[in-house]
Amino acid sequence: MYDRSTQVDRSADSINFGIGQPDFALLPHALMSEVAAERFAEGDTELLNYGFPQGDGRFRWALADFLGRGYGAAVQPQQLMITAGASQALNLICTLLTRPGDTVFVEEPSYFLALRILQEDHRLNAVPIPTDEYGLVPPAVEEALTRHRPVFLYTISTYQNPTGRTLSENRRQQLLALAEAHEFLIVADEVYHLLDFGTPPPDPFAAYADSGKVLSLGSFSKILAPGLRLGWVQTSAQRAGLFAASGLVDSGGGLNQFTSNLVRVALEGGGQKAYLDSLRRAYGQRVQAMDAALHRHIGDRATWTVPAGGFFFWLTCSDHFLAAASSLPAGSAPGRFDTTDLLDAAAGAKVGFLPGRRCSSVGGLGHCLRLCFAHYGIPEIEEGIRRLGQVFDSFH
């Protein structure tokens, strides 16, 4: 079983694809290091204290800045409610705008924590729609509003977690217009657009959120650091001032004062910039390591794209691999085997992934896994396919 942790046991020896997280190699505890030593250094103890409920006003104007820049749009103060982190976000958006019971649309495959916050947590009932090459399907999407209301739709419009793909740009405008056309808002998770490795993806959903229907969620676990535990929704000014006079943010002042205030540091001083463009490059060469791994030692087994940014591979086994893996005669239709039929034998090579099962909001994808680049350096991600290579063997 996939161990739903959040922590790694750094001191085992085996090569786990399914952690989706950044190596702990690469985390700025210098950057860090000198940012809190500047705050404090200024000698108020402001940052210490309760804080502004949309997030402290100096941290939202560097954001903005911070943002415009990356998104090549302008991004306003007044649009950015500070979050602990981008799920808090998403579980500030299902309290204060869902009941138990209330419709969702979401990606098929999706983000398997997400679906669990909206299924299990919220007790949604999250509706999939299916996904292609080129993202959410917006056709699929109509024909589900023939029979459904939802509050709101879940994208992961950009190097989605779990496939890696990028929603087009048309398709985002046809999406947009179905909100506007069908009343739901558009629920953006963007925490991995600003983490290309070279050619800029479309303008994000974060750039129509004056239009009321859009609420894009951020994150600066995927391009600083997770422990942060630092994000912020971005949409229109009012909906900004709603999230911020909830009970929860009215009991407990702003969301995560102290860190935005070193964060600000980073931002102003350019910091986070630079560790930006520093991952972009280290992730850019794991992802090349990567496909040419899978190249050896999967081959024909599998596809896959190559991602242009985030943290994801999405392989899907070929069907003379899952015929041969279910003991089915040759041109059979395969259905019996599961990627999830892998994990013991995975355990036993000392490698890990994620099982296209636990990304479906109705256990479909059997026949699909998950593979993160993010967390291993290069020798660790050639050795962990070469095993993973093994994997496939015994059962081919």
Contents of the next structure:
Number of protein chains: 2
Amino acid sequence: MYDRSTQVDRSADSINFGIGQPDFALLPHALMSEVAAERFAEGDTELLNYGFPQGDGRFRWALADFLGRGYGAAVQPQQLMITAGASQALNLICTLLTRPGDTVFVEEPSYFLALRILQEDHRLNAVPIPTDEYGLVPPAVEEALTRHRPVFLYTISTYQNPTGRTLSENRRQQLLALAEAHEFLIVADEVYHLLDFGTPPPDPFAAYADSGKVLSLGSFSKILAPGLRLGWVQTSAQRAGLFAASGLVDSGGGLNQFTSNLVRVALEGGGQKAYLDSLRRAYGQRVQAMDAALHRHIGDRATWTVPAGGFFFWLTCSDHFLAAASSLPAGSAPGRFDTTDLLDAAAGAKVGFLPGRRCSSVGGLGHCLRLCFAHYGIPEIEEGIRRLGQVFDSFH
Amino acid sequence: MYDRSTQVDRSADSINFGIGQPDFALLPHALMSEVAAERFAEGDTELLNYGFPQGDGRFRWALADFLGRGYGAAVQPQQLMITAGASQALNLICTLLTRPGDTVFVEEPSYFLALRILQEDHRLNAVPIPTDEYGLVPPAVEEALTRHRPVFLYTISTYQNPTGRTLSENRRQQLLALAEAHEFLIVADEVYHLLDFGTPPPDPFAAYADSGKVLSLGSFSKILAPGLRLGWVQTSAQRAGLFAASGLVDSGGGLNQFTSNLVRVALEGGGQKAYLDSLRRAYGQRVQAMDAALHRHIGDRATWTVPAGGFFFWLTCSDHFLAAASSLPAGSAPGRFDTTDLLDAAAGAKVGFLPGRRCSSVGGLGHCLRLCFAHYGIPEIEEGIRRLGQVFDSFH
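Having seen the form predicted on its own, could you now give me the structure of the form predicted together with a further copy of the same chain?
Below is the entire complex, every chain and molecule, led by the chain shown above.
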């Protein structure tokens, strides 16, 4: 009778590691129910009213305090422009700072839906920059700068989507220097930054918000609940004020007044911090379980590094697997094997993943695939990777 | 200590009819508190999850049913693309369907923040089309079409902001025919359509969603609570699907999953309908009170029509007031009197309004002003219009 309610269908017997979303079972139902009741009991009408365009004042103070502790670097409420999620923040930045045909730099690989926002929604010229295990390669940025004048560079700098890798501290400094020298902005999608599993990452780009070169995107989607559609841009106070003065933001009276009023209670009362810590523990166990299962069932047919945080493993098929797979009839033309070709066999085995090509702005990375370890519990992770191993078996 | 929480400061002793917002005292605090508790008690996790991009399925069914009854014309859930408010819907339309420099037609006057979204955020060429007491003048549209090829025409067709006037049925048909013949879209901002005070308006443009030429914008801001940031576009099912497939919408998993899950309970349980009816009664009384006070304190120094719904009176200063006001030192150059010149005196008298020039895309309409009757109760309306009369006295 109804259309679907949620973004993904999770059929009972399939384990789809292509779903890059939090585990439904871990969603903070009790916490959000409590803070909603508490916020309504406060009795004022601010939560239902048009909000202050840059974002509710008390909420921004609570968020700045929370982020300052999490980042280990002070955050000013005036640097925060509250948005309806990180995707909307990226959309707002594109609307206000770019025109169709403008150039932006993106990581190769990158978040596949961010690429759609940039390339399709805003018709920007996305120039891919190579990455390695320490993230974006600065000499490659320099080389690209000899040919292009980007408005901004879009980086998912910590626990990247899809690779799970983190840009090194040294490279962050190099990129900041390049942004200064070549007058481009760094749009750092830092939505996974607080999801470390024990070892803190380098300082976020958010710590350089006052440079005027940085727009750091954050979101409650990965640390609380995606349905809330609540995020922020941290940038210079001046630029945050400019965003707030846009017609869209002013007309709506802020981009998510009601929800930010509820989440403010979770920030002030400590519920957000406790919930985030529980997620870090849960995901930290899952990453170990997936790594062990990968060793057991995939072995040397692919390589990967164990992510120190975030949501994703990134597998690169090994040369000998590619050579063997390409020579089989089930694969495509020899030497042109693509993990997309594994999807049918995977569906048959009731397991899923995201093919690497979906994460490329230029149709590359066919020899890679992304696995999300956040969406399923450990038994499903172990069973799902066992099934993935069978899919690899059928090509080898 | 904190920045502001809400969009407007309402100082205790000033009555600002320039604030075009619902009365804080009328906001549905109890209703929203109840539906939040009820929705959380349902116990599923859909409300916290990424949603279906086009909007939660059950919510769209409930909204289609509610709108169908309110419009007196069937609404299909497949025609609805759920957004984070009407402003965001307009922003999404501009992003996906226009490029900077494209032409759009706007009403003269129009909603001042919509003009900012079009002209500033999206750098569109907004061509003003004259209106009269029956709304947009079709021959003027035809004349403009000889010189321009607009992507769309933006109209606030029912109880317009700022004039309070409603486009006649006959003119709606003429505009639909012109849109068909000249291949432009009609973006109808119908956020006030359900706020009639007894006499139903003509069918909304939403009733022609299947024509493929219409995008009807709706919102809960005027009928429930603006802080929710919840609205919709009603258009052909095909176009709604295209919007849902954009990177921004897909990446966020719908634009307001959490809040739409709460409001769905208010729709299904009848709370939304009962609340809307209470607003229509309250605003209907206020419009009478403001009309009577205007006759008493402004008299023949301005003309106006009594709005049959919505939020606004639109006053046009009479020629003899303008002639007298312009000859006084307090006014600007003779013959160039502008209601902006009344603002200082109004602040002194502790009353406010929106100068007509703010609602013009071309800096005109200096002889007009907008008064919102929705934001204050009857005693404040009577006192505020008395003060406005004193301001007029000081210029006459």
